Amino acid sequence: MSRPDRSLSSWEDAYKSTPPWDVGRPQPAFVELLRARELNKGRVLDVGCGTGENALYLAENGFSVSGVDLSTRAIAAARAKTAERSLEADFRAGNALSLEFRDNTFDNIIDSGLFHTFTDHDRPAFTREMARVLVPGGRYFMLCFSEKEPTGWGGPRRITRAEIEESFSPLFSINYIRDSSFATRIHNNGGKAYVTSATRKRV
């Protein structure tokens, strides 16, 4: 997970230790997506991949995976895990608002806690970029904190169903927005979240 509304140095600092969102395993919501066979066959982009647990879980299960994160420390950790586990995955530092991939590259995108870090100003640019790198009919899966999560402990911005619909509907058909949980190192049973499935429109 990277938060582009903060400076690069702040994200590099976050990965000097283990940040709260880096739980050392894939998010249960994405494990369930695979079990339910919701991902399209083909290539997957993990946008805001952090140290790579979600991407590597998919790589273990036969997907061709790329991961992008703003933090070079996170990418270095993801590459080290890839080598340690004898897996194949492409991890690279980059900005989710301006990805270094060609149009129509990916069949799926997974987003674990990235969208909820963007400002209102950057959301349209983000959704355009996700649509650009997905094939027509490609699927975007997002896990974000919902407005049902209490704000007392701080943490990232909470997102409403209406905000998700408003942001993605111009370029995506929303398949569902479901209540879910976001595993962190500061929640006993996960933070209250939404998992969203959306399909890039064929335009």
The other form holds:
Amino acid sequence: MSRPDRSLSSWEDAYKSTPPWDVGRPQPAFVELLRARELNKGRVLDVGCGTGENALYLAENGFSVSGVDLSTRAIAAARAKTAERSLEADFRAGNALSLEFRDNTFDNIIDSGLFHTFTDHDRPAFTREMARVLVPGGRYFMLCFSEKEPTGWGGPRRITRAEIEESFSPLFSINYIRDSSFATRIHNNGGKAYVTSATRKRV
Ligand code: SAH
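Structure of the form predicted together with S-adenosyl-L-homocysteine, given the form predicted alone:
What follows is the whole complex; the chain from before opens it.
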């Protein structure tokens, strides 16, 4: 069995208070993707959605959105926001390494800070699962910490371009890996990050 490198209970514990990544607004990198019209029209999965700010931003902008997270506490918070804001979105607890969605369900996937939590061991299962639930030609957009972010403060793994290429190139065409920034509650101007755009290959 594949398992994430942090246990379910540690993710649940993180949401007992407000974790550093839960900034209460969409990540600027995803706002920019929408502004640049990079997403395919249609359905979006926010994988590791947390309390749902990125997913709800896309819901507000006309996408049909699902969000999955291991933490039931995060999912409850995302559902409460959906109701408060009179939006529609399907938030459900689940494991990104074995999703309860059929093949070819989504036109896009967004990943804000999930890939960089996985062990080397779990990466291939994750990328296979992302490819499986995307339509051929579907797009995967990822924001992760980059190796340019100092390691002193702890936090998630830092990811190199080579690691992104190695993980995604078997099943995806990588459109770009660009320098970006990860908004958190502990950085003034964001952590150093990469935003990746990859298209599921038509195999
Ligand atoms: N995308 C959110 C949360 C990022 S933190 C945001 O930007 O605010 C990483 C999230 O991934 C946490 O909410 C954690 O509970 C979730 N997570 C970790 N492993 C997971 C897995 N295997 N499947 C689904 N979600 C997972």
